[in-house]
Amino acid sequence: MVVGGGITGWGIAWILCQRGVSVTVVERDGVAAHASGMAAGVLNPLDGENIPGPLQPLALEGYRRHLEWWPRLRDETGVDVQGRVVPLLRVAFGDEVETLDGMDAMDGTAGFSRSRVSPSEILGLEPSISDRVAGGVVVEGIGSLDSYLLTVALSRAAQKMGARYVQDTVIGLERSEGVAAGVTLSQQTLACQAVVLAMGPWSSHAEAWLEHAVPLYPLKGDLLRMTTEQPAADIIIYHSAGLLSRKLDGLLWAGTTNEEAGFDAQPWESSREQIVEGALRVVPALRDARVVRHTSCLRPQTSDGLPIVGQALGWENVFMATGAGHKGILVAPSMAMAAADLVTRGRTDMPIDGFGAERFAGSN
């Protein structure tokens, strides 16, 4: 049994398939109806919260797998997920620019590069950046993608193989000697060998069934959706209040916030307001771009910012993959990886050490 129906529980499901294991995804709401269905899609091992640092061999891992899932994918389900590879350039202003220092430099990770360029350099990139642009950098390398399509091409491929789809909410676990011999829906219980809970922020309410803290919470993030014709280049752009993305479909991706909201998913006008006014001093001629689709997202954040990815406490047959907050989507395969192998042989090469559930042992 997989509970959640995101990227990473349709990855495992997925996964799973091909090693001949019978599954079935719960998941409450439908097939990537939160942020796997409404995040950014930009696939960045490089930079981040705890990247350098223990996430970065995990999102590593998980950026290859993408590459791999692609072509695959699309053979299998006729779904292009719309995955490239494109620049990324990081953009300065006024004494933003101090920030830049190091970043050009690489840590020697193959198959990307870093390099620091001027305001002319920039504006020869994108000649729609803002002239007060005072420096930035430039990475060769980063993935992009629609994340939406990536799940549906993941449920698809599973389902294809043979997982079963139940929608339906998971009030708790049947449990026997601390082994979970069924999942509890609304109106029936589900008998199972094993159970992965990657259910996002939503995670937490697993609490009451593990009898252990899973200290994650909640983080907003709104993201607009704009028809324009700048910036032209194919080329992701970050800045000091976020980023925008231009996407196959020809829409310019702009965003994105992050609040502590609890599970409120409404977009929110302050929030569209912020990101407008962000992209502008970016982009100035983006003031004549019309937004077609305002979205919010609930991205699974942990209290020390890191994945839970392991076995639950106590339990023989309980694994969680869930909790990677703005790189969900980069390390969601492997994760998906990390928790196939934990169900079907114990044991997992994924780099995850360190980011079992017992660290928060403990923790009220």
Ligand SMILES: Cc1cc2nc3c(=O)[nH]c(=O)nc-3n(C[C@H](O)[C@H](O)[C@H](O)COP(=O)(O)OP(=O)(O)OC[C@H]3O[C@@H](n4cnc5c(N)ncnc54)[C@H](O)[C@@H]3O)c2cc1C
Given for the second form:
Amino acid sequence: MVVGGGITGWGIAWILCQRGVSVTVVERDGVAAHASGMAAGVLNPLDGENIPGPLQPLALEGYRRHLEWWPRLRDETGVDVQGRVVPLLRVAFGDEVETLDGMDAMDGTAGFSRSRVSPSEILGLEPSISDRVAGGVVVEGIGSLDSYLLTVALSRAAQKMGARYVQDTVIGLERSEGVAAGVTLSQQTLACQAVVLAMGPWSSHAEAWLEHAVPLYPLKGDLLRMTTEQPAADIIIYHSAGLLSRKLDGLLWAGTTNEEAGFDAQPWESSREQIVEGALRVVPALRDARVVRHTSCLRPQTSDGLPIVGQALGWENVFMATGAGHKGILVAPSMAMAAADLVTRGRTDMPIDGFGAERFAGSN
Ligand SMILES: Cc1cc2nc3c(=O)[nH]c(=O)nc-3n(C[C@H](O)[C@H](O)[C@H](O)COP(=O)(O)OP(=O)(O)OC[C@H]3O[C@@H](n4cnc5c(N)ncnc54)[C@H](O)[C@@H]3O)c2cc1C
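Following the display of the form predicted on its own, present the structure of the form predicted in complex with the ligand.
Now the complete complex, all chains and molecules, led by this one.
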């Protein structure tokens, strides 16, 4: 039984189906209805919270598996997840240029390269960037995809292999002698042999079922999709207030914000203004852009910025796979593999040491 039909839940379901396991996915709101369907879809295993650091091995493993998943999913489902490898340009204005120092250092990670670029080189790459730019770094090898399409493809691939999809809300676990014998839905209980909780930021609601801390909180992020000719270069642009990414849907995606606002996932006008202001500083020509879609969704964020992957404490057959925050699309394949391994083999080679719920024991 997999609870949650985001990228993590459907990734786990697909892998379990490949191993001959009979899988049911229970999802409350619809396939990819939350963050997995509205993420920016940037796969950057070189920078971010805990990268370089303890998250990087899982991130690199996730990146490598993405490259394997895309053609396989296209063959199995006909869905093109619009996955590709593109350069990322980090730009700096004024004093921000000091933050680039050392960022061009090669970290020896195979398949990637970084180089420092001057203002004139930046304008050569993308002439619409403001001529006030003070410097930048180009990173080659970053992934980009449409996370909605990827999650849909995973759900189709899993269902083609026999996974059952139940649209309902899980409200508890039925416990019998230290194991979960079933999951309780609004009208019925479904019997099971193992449960994986992949409920995104709502995984914290499982605290009451598991009787231990699952200290996750929702971190709200807004994203704008715009029609505009510029910037035209096929480069993901990162700046101090967010990112600009030309997608294969022809739109420019601009984001993102980070707000702690509970489970409120309504798009905010203030977030829109913040994203537009940041984007205009980088590409002044965006004043003519038209926003055609404004989305908002919730990242599953833990206090230490690391995911929770492992066995639920005191439950033999309940596992958790959640909490990957800003990197949830990137690490989904490796996190899903780890969870599937724990269900079928009781152990995994995925680099999840230290990511168990036991690190929070006693915190509630
Ligand atoms: C603006 C924004 C941009 C982002 N960009 C990137 C990016 O570029 N790269 C990257 O790697 N990551 C990115 N992320 C992060 C990424 O989107 C998330 O970490 C990831 O989607 C989490 O996936 P998930 O499957 O764990 O959770 P979710 O997608 O939230 O799915 C969890 C599902 O569980 C269901 N559920 C919850 N409770 C229950 C219940 N009781 N019963 C049944 N179902 C339940 C929910 O309805 C939901 O569909 C971004 C996030 C945001 C907000």
